[in-house]
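Let's start with one chain on its own, the form predicted alone, as structure tokens.
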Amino acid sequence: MKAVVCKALGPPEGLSVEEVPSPRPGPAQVRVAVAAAGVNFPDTLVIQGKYQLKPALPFTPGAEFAGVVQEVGSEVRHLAPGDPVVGFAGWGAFAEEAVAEGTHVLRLPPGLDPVVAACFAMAYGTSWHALQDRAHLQPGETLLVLGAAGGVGLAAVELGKQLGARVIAAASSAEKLAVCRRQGADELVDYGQAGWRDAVKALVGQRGVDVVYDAVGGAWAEPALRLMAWNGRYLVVGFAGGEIPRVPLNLPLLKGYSIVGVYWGEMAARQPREHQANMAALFGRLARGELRPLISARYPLARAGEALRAILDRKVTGKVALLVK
């Protein structure tokens, strides 16, 4: 089979498209030939070593997936060969045949599109569940979002909405938040510009935030901890941004709010069940047409590295999808 190979960490340059073994699924495991995957940040710093998760080399990247199932390990149960299903592996997706645990693959729901199914699951699986879990986000509350053209961005500000929430899309150019006001933003923020956390401190007054939905990091964050509301939450969701920030300890001390970790991948593995429950109802609201993925770029297996680059170089709003079949 073919899949792109990276044979030492480094920018996607680096990767290659080779002929290797197709996999063989464990005892618990199922291997899906891929139609789709989709790119994320994080797969960006797979590459280069950057990440908190780092697979031996030489290793395939890419998180997620869609596809038809080929083969299932003896303990697996809700799957069989034939099914079309979207999965989420670590890295092993950018190439057409994919193996990952079988808690982590979910059957699609009829009708559905692969290519959106499979750049579906991380960006809104993430945002379902810092907002949901982790903010318990309420009618009526205040969201500020940070990066909010991005993937997880984006989905952030559609289901902040869908939760009843003020969304404020903070993001660097007119371009991308003229892509978070079509997905419902209430109010928009250029926080490429100085005097960004000013504007916000407008829209929300003396009041302030009460939850901040923070993919970025780097020098975007202490101004979003100074415009906090009391018993906020400040989701730490990424540092998409480059920099992981240092934060003042005297803020949260002084506005009694908490400052909250988003880990969405080792949730799923250490609550499989709450993981596939909050699955289960994402994928039936994009089913029903209530959720609208962006998908703004799609490329050939062949052209991964370029994928990647265009994330890295933060030319990308909403999600990017390889075509695999």
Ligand SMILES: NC(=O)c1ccc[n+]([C@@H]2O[C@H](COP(=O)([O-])OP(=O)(O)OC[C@H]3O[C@@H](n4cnc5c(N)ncnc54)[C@H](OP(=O)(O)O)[C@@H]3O)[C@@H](O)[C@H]2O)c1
Contents of the next structure:
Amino acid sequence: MKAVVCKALGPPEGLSVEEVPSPRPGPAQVRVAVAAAGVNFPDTLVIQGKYQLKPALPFTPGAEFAGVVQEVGSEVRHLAPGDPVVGFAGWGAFAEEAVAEGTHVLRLPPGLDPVVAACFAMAYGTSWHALQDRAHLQPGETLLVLGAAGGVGLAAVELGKQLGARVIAAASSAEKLAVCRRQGADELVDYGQAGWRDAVKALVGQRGVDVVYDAVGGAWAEPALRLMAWNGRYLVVGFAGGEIPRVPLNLPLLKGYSIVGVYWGEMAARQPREHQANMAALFGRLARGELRPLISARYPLARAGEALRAILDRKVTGKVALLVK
Ligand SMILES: NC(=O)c1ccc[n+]([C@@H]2O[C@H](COP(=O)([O-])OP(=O)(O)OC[C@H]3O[C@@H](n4cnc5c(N)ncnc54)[C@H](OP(=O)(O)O)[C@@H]3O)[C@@H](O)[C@H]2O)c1
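Next up, can you give the form predicted in complex with the ligand of this protein, since the form predicted alone came first?
Shown next: the complete complex, the earlier chain at its head.
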């Protein structure tokens, strides 16, 4: 089978596409013929050795996929060969066949486009877990999303609206903000402009922001940490901006707010029941047409490196898909 291979840690240009043996599933695992894979920012970190998961070289990147079950391990009861599925593997999905834990693979609801399904779980799973489980976002609260036009950010905009929040989307260009508006954002702030914090202040007044969803970190974090409302929740989701911010701890003290970590993949491993309930709820909404994930670019498997480069160069809105079959 064909697979994208990372032989040395480094930029996407170092990846190759090669003929490799099919992966073998363990007793609790499933082997899937991949139809499409979702491309995510963490994939760009894994190939550079900058992510918390560090697979041994050589490896195939790619965290999430949709496809058809080929083989199930002896302990897997809920799936059989021929089932259309969606799954999460951590790595290995940028290939014609992938192996994942059975607990991380679920049957694709009828009628769902596998390309959409392949790009859905990480973005919506992360943002749902962040807003519902971690922030307990309430109707009427304000939600500021940093990196709002990206994969997890745009999902946070859409889910935040569905949870009844007033959503302020922050991104770096008018084009990206227009995408956020189409996804339901109430207010738009260009955080590429100096004084963007004042623009948010003008929207929220003295009260401040109830929940910040921070997917970028870097220089954007401190202004946002200074915008928090009393009893607010600051969600630490990611550091796409490149730098892990250092926080003056007097800020949460003075405003009585919480800084809350979000790690969707680890939550899925440690709390499989809650994770599966979240996924069932989200895929149910998707199947009923209640969610509209944006896939802005599609690449063939052979051009996986270009897809990853587009993410690193901030050229993407919403999600990027790899088409495998
Ligand atoms: N905690 C979790 O469980 C979890 C799960 C999934 C992803 N993440 C993390 O969440 C972050 C976003 O992931 P994603 O897949 O949504 O990525 P994405 O689609 O590439 O979105 C990231 C956004 O960050 C902004 N950005 C600012 N500086 C950037 C830079 N130097 N390079 C790239 N983007 C930059 C970009 O928007 P502007 O151009 O508008 O600034 C971009 O839209 C990543 O750090 C990822 O590792 C965390």
